[in-house]
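Shown next as structure tokens: one chain only, the form predicted on its own.
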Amino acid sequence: MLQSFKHLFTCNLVLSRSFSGYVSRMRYLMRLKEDDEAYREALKSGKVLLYHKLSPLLRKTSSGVYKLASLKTSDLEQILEKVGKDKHFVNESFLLGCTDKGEPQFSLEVGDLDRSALEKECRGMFVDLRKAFFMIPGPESPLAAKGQALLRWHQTNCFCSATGQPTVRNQSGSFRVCHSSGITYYPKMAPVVIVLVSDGSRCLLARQAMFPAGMYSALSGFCDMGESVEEALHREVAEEVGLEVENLQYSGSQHWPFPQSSFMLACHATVNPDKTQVNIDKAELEDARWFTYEEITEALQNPPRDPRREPPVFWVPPSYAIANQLIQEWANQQQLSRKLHRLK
């Protein structure tokens, strides 16, 4: 049975805001999803994130830091006209959310327009999302991921799976409808379990051939139809590395935009220290091995700083990934255990 991992994980949903303010914003967003006129009014005063073939637009600040480019609708309309597009194209934007101040946020795909012309007019550059994650501040990563995921979902759900007829979006982009069948389609995420396995003093990390050179991560896999989280975790670890896990502990969750749109359910698990022989499924993994506390600490303290440079021989996923959270939690627990052992 999954247990809370409270002693290592501080819930990141506790935000610095009043509960009443949060409720007001959520109800405001609900209204924008359901009321087309309210949506159009909000779009006039909101901010839009641009994507060119699903790559977000970034701008470099005066301090040299890259941030998501958030354009006022009025400014974007002028830019669209300068690059030969009708300003009303901005109405194709999708609702993302709103800031703590209640300012609505939208995303817009402009992949049919000239990339260089847009970058010049917007004073920024479109960057592949994986690379962008290394460049933008951590708090902006979920918004960038959500914007891409929503755009991708609409691109891949233009037709009804039952009739083959076109689906039509509602104004805000919160769903699509097939008027032929009456079926309503909502954006979906595929559940994925991700688990950090430990034998008590070491943790198990693996890599796939598609990973960047030197990067190892926690084990993960899609949940099968009808599976519980516990069943999926036991199965994935058994399939990929031939180990039987014990004592599952829930850590947290995260939306992950790759390969499409996944919902990551993160856990810790242990194995019997006398049964740690790894038997890799070569069809799934390129390598998997046990790492010591010292190796993990070194990797956490020296992450790759620039995706354009040669990465370290061994490194772990960056801080925006929930795999990094699992690894950091394990390292913290090991550090605490060592301190307690010295005090005895």
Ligand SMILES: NC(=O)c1ccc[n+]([C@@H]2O[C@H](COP(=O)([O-])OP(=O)(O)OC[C@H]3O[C@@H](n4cnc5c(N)ncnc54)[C@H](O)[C@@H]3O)[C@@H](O)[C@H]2O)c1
Given for the second form:
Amino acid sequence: MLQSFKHLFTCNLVLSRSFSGYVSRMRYLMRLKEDDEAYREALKSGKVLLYHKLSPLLRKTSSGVYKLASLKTSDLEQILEKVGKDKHFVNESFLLGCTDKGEPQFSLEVGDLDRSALEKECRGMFVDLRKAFFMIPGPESPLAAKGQALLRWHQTNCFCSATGQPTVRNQSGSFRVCHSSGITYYPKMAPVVIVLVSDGSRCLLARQAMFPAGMYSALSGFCDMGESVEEALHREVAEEVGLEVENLQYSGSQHWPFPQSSFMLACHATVNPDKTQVNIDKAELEDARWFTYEEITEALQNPPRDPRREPPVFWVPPSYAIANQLIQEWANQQQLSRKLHRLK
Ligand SMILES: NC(=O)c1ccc[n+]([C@@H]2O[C@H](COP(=O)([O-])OP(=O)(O)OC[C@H]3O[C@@H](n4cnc5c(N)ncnc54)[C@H](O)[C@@H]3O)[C@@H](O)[C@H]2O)c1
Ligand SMILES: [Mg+2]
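Next, give the form predicted in complex with the named molecule, keeping in mind that what was shown is the form predicted on its own.
Entire complex below, previous chain first.
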């Protein structure tokens, strides 16, 4: 039986060579999740992202730009030995994905090791992920987020919620099992709706007291059990600002690593321009305000470099956040309708 499965698998791999690069990469990752031997081989030739207490390791390039540091496994083994850790610790890494060239990528938490010794050996620094989003190139952000989210999920799912017994990871880290109850746990994301509400000429943004000073974002909220996206959107807007929305339009989705991995579902919506009076739920929000097109374009065109040092009066989330995408789309739509209006 095992033999025939192996045969099928080999046939699949041969077939996959004729697939597009994308399909081949996905099939390769699928295999690494399930085949421990293939995983160990891949780890030998792959690259590992390091996290110290969930902060990713960044390196400054010669051009002064910060990037995620990904270390060759062989280099990492040497570094581990230099800071007094067994090189086999690298086998604790989790599979993240692979590059366009098919190079496998992994993440490893090194929070038990000396931070400054590691930073010196790796020629980099561990940076809080929220801050790192302002420093690294946009395309690297999803990988940095996924690496942190996966590590956090494993750290917080070490025990079975039915038996209290320890759970055991599979080699790639794609799930954990409790051998006592037989329950398999897979990494989870909590669905969250996020909506940019417009009254036709202005958009509604809000801030929570915990946001950095001056930052306003689109309204958001966790979906309740049993709710559809539409129901969650209507409820969240009603709860947080006391408005009834209509014309929901899906925009996109995003994995967001905070607080414990959210799956953001982003939409646009409108309100009747005669019913725009907000009634803020002060337990949830510190403020909610209507912003004009001019205020929004100013905020989009001048994002703060380091908002924690010099917070501007009003700014919007960084380009990686899906809230920024919604705000950008709204501004583009406004610009277009203003042009059309002038042509009339
Ligand atoms: N990527 C983005 O652009 C973006 C923008 C805005 C918000 N977000 C994320 O969306 C998430 C939710 O937004 P919100 O804070 O407005 O939600 P919310 O309005 O539902 O309020 C949060 C409260 O909901 C409760 N809650 C219910 N289910 C929860 C769950 N599964 N996990 C945690 N708390 C739960 C808690 O009491 C919590 O304090 C935030 O964690 C935030 O990081 C992302
Ligand atoms: Mg909310």
